[in-house]
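The chain below stands alone and is given in structure tokens; this is the form predicted on its own.
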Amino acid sequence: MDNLKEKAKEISDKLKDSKKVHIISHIDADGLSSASIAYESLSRCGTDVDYEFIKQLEKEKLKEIKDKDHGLIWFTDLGSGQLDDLKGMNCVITDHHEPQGKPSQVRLKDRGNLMNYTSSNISELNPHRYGIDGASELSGAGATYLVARELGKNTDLSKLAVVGAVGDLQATKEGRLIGKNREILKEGLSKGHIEKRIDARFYGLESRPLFKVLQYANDPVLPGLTGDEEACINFLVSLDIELKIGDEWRRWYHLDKTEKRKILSELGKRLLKRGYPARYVDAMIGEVYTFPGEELGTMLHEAKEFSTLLNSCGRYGKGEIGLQVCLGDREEYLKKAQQLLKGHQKVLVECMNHVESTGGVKEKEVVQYFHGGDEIPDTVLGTVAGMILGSGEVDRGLVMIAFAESSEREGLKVSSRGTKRLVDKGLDLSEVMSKVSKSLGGEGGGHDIAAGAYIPSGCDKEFLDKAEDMIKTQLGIS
């Protein structure tokens, strides 16, 4: 029995053994799967089990948290970061996180081991501590999963399991899921509950006419076509592509392979003679996940699609719409998220038009950045700089950094994104939120390849230098 197994089993065990458990998870579309995992898999234990979720695990809602009789807590998709304030705490932890106190001069393969984590009353399912990359592969919802597995016969839990990886971004660096989350999803194919096939990457394969898949395509954004819809059209048009089935819009997954393969040709061509990197014509193709379960032609069918309805739950203070759409309803609650998605699709092009009418994105050495001040919403800051950052109009080859004022606490949230080919360098973002931050007098972390901090009203620019300077020595730059 491998220690990740035999961790999870301790968990499950400690987890059996409460009657009342009381479930904290993070607002994005991993945390939201990693919720309804856990909360799916207690229910069937006959577990009393409720839920919240929070944007961070902050020390004013710890005591908050400690105050209450919630019974047996489990932390989801957050927690590993607070340890320290988690101690005298009773729960459980299934993050993916990098924890607080990592050795960061350890290589990954080698830090096991050396970064055990052990306490009276809380138990950690971390793979950061078994030598696995929680930022690709292993998400939190993966994580929660390897504890549900224990729990019973919740093997088809693993679909979430794949929504909440997809959801982190975890099958975009090398096209597919890998590591712990491609074992999770061989048992999800193996059973019936998951199919993959290789196929275009855009969003809305699904749910959007196929003008309409090219016209919102923004990673990479296509030239001349992103955008326009009227391009879109006489794009296909010119490539002889049916646009109707009668009176109805034809879809991605309507088309042929012939068709498929005649649309993702010229694309590249049109990529490769703008200057775009060959690497932008490789990541529109890879792995796409359905689900059999799921009607054909809704978002919930596929998991680009149903991960981005989660993150339109969480990041509007709705993580009960998003948990009972995966716990199954398909009518009040789709219906409530179904409204939210279409007011955070507005919301994103409205941010991303802020930052271009305020003077763009400005670069230093190895930085990049932009300040949404109060017209970006915290909750969606880390969204726009990634959208921005692959976007194909800025430099790949800094980091994104992005500031926005804070809707619940005094202060400013940043958000970072850097690339695989940075984190390859010895990019860690994670090490630069927490250190900078704190330096400043606040507290941030995350992933290598994307983290996130709070720091005090008017350190934008003292945040910048030092992480510029931090970046530098990561990068080995002098």
Contents of the next structure:
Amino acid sequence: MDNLKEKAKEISDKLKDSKKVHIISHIDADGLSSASIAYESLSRCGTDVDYEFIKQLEKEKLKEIKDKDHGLIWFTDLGSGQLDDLKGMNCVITDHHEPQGKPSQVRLKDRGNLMNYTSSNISELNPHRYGIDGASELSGAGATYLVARELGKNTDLSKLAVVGAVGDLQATKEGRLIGKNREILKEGLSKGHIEKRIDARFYGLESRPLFKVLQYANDPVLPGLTGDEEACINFLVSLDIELKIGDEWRRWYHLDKTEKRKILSELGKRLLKRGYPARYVDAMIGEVYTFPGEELGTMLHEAKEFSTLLNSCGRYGKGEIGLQVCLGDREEYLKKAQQLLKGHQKVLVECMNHVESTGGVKEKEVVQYFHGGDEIPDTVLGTVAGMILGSGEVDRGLVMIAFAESSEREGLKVSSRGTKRLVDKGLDLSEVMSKVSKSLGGEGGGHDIAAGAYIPSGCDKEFLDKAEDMIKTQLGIS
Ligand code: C5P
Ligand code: C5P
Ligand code: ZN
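Same protein, different form: I have the form predicted on its own, so give me the form predicted together with cytidine-5'-monophosphate.
Every chain and every other molecule in the complex is listed next, the one we just looked at coming first.
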């Protein structure tokens, strides 16, 4: 038995021994998928389960949790960054964030024998301890699925593991799921729960009219098209693409191969003509994951859209709605989720406009940054930072750091986003966010490519200076 499977078995045995389990999970799509996998797999065992969603497992939050008598707690998509603070608790963890106490500068290939966190009451499954990259090869939902597989058959839940991984952008690096995520994908494919195809990697392939897919494209921004409805319609008409079937707008999945090829090759030419590197063109195409059990032409049929629907719930304090949709509700909760999605999309547009109207992104030597003030909700700050970095409008050679007022507590939320290229050169944002925030009296962590923190108000300038120094060291720039 491989070590990861052994750990999953150990955790599932501990869960089976408990009549009652409390799940605590993260508020994003991966967190909601994780909680749903945990909830469903335990319910199938007849366990009494309840759950809650939190933004981060900070010290204050942890105190609140410890004060309640929850019995056995299952932390999903969080926990590994706070192991020291969890000491003494009776809990299991399935997470993929960088574990606390990881020796700094230990690169992935050397991580194989970090293995076990030893504590009498805590069992933790985290890919980083097995030489598997938690930022790209296994999501929180994937880690949770490995335990669900030991609790029962549960292979149908592979679908939610794919939603979680896609929601955490784990398929963006190679244009497809890789590593342990891919093993889980294959299980879902072989059992008929998931299907895959090579196609455009735009958002909204099933639910949006064709011109809107182009109008809202932001990864990368399509020059002359993104943001301009009329230009998008004219572009499609100029390629002889029918915009409607009867009275209905056509959507991407209605197109045949020739039509898709025509559009993509024209978009590619446009990007190259405007000086975009070829990798932007390549990144437009990749694997698309769909779920045959869901209705074709709905958001739930395709993984990227499904994960966005979940983000629209969890990031606005409505994790339960997303969880109920994951568990199968297609009535009341789905309607509520769709309402929340409209709000989420509006918020993202407003946030992007806010950054632009307040002077945009400012550059230092190795970092670039912007301030969201109290206009950008702390729960979508990271999403906005990632969207701007991926847009093709800013320098991808610089790390993106974003600040916003925290809505729940005194202080600033910080989000940071890097690129694969910078990570290959030595960037580890998890280390930067955790160490720099700690030196200023805050707390933070995450992944090498994306991490976050909370810091006291007024510390942003100092934070930037210190982060820049540490990133220079990581990248070997003196
Ligand atoms: O907390 P959690 O692990 O679920 O979130 C991971 C975060 O990392 C997501 O916000 C995702 O957008 C970001 N990420 C990224 N680029 C990647 C991988 C993850 O921005 N290549
Ligand atoms: O909040 P944001 O999207 O920027 O977070 C990026 C990544 O860093 C996520 O995986 C999140 O869970 C993690 N993070 C963390 N500790 C914090 C803030 C964020 O581990 N205090
Ligand atoms: Zn995650």
